[in-house]
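Read the single chain below, which is given as structure tokens and is the form predicted on its own.
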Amino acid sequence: MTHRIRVVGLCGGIGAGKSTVATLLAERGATVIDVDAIGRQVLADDDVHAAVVAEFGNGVLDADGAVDRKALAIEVFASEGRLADLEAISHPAINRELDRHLTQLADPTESAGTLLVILDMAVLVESDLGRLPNGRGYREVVVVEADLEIRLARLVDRGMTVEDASARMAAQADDAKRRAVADHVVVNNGDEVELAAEVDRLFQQLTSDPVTSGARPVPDRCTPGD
């Protein structure tokens, strides 16, 4: 049987429900790669760790000398441009790890038929994450959306202050820019039952429509300031 891999980028503004959609897709049989988790893991790599300390100082380390992600986030979101400084360090390392995962999944000895792979990532249109030079990255995009006031309420329920939540939302691309590169849009303004129905529809499309990987260019990236 011919082996094919369909790689789809999944994104959405903070609080939109992207991770919930990823979980629902996994329950339906998709292979989900948590790109944000890889981002946390690479902070422990020696070269990334050293570069982060050189850029942001020892104040972002915990008592054991590991990168304290909360302290790092405070530093990153405190000043304009600091997020880009962190991404310049971490994103190449994340893409290398993604390449390793996708290369293994694309091996026909590992699986047969068409494999649906979802790259679950917070920043897709804002970055080059998942855009791999060898062409093995995503070529389709799913965007999860929710109204801004609903997203803000969800983030406050998680324990964020309104100010912190608003700053993080503002640091990301807006809905219009995400929608501009979207092949599929999932609206998550309702309850869990409504979202599950939306994901059922999406999964049916991703597993029955023709595989587009390699047939369309990688969507353009944009930046929040564009």
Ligand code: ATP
Second form
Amino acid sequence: MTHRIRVVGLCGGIGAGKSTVATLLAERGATVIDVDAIGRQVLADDDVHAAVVAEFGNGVLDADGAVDRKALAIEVFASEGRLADLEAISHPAINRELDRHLTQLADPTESAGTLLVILDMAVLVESDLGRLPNGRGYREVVVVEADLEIRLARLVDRGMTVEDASARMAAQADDAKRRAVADHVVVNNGDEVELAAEVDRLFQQLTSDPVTSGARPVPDRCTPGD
Ligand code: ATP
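Moving on from the form predicted on its own, kindly provide the form predicted in complex with ligand ATP as a structure.
First the chain shown before, then all remaining chains and molecules of the complex.
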């Protein structure tokens, strides 16, 4: 028997509740892949490490020779175009790793049926992450939204300063851009009980309704391979 897998991209502005929704979906039986964590892991890959050093210099390495993400972030946000330079190195590596995970999940297993796979990713709208050739990447998108003041309050509760939280929000795609690619929207302005009910509804849709994939332009870059 082989699993069919239904791959869903999950995104949301910082503080909207994306990670909380991912956890609630996992509790209901979804397989969640933390794409941001893969992004951190690939920095240790030999080829990515070498390319980062060639592009950004030895100044982004720590005393042990590993990529220091804070030092790299300073370089990346120091001038325009540098984030794209980093993504040109890291995104193909992340997508290759994702492809490997998804291929493993689709391997023959004891049980048949459709496996719901959630790609938990901060950067979706802005990038080609999770868009794999031959339709193996995500085919539909869930966007978690919350009002700006509520997001700010949650982030401050989590220990962030208002300035830091506001700067991070400003650096991300805005709600309108995210909504434009959304097939499903979770509004998280209420308490955790209300969110759990929303996620129940979403899980039901994702496990029983046909794929509701909106028209979405194919990205310029599609990695790995073709
Ligand atoms: P990031 O991009 O930083 O990972 P995120 O969008 O994934 O942010 P979460 O980490 O899920 O956001 O949520 C931000 C904070 O708000 C967390 O501390 C979380 O526990 C809290 N939170 C999320 N949803 C709710 C809710 N409905 N009621 C109360 N607190 C919430």
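We call the rigid core the largest set of C-alpha positions that still match within 1.5 Å between the two forms. Numbering follows the first chain given and starts at 1. All figures in this text were calculated on a predicted structure; none of them were measured in a lab.
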| said: Using a rigid core superposition, assess whether residue 148 undergoes a CA shift of 2 Å or more between these two forms. | reply: no
| field | residue 191 C-alpha shift between these two forms of 2 Å or more, rigid core reference | value | no
| residue 86 C-alpha shift between these two forms of 2 Å or more, rigid core reference | yes
| message | Give the rigid core superposed Cα shift of residue 135 between these two forms, in Å, rounded to one decimal. | response | 2.4
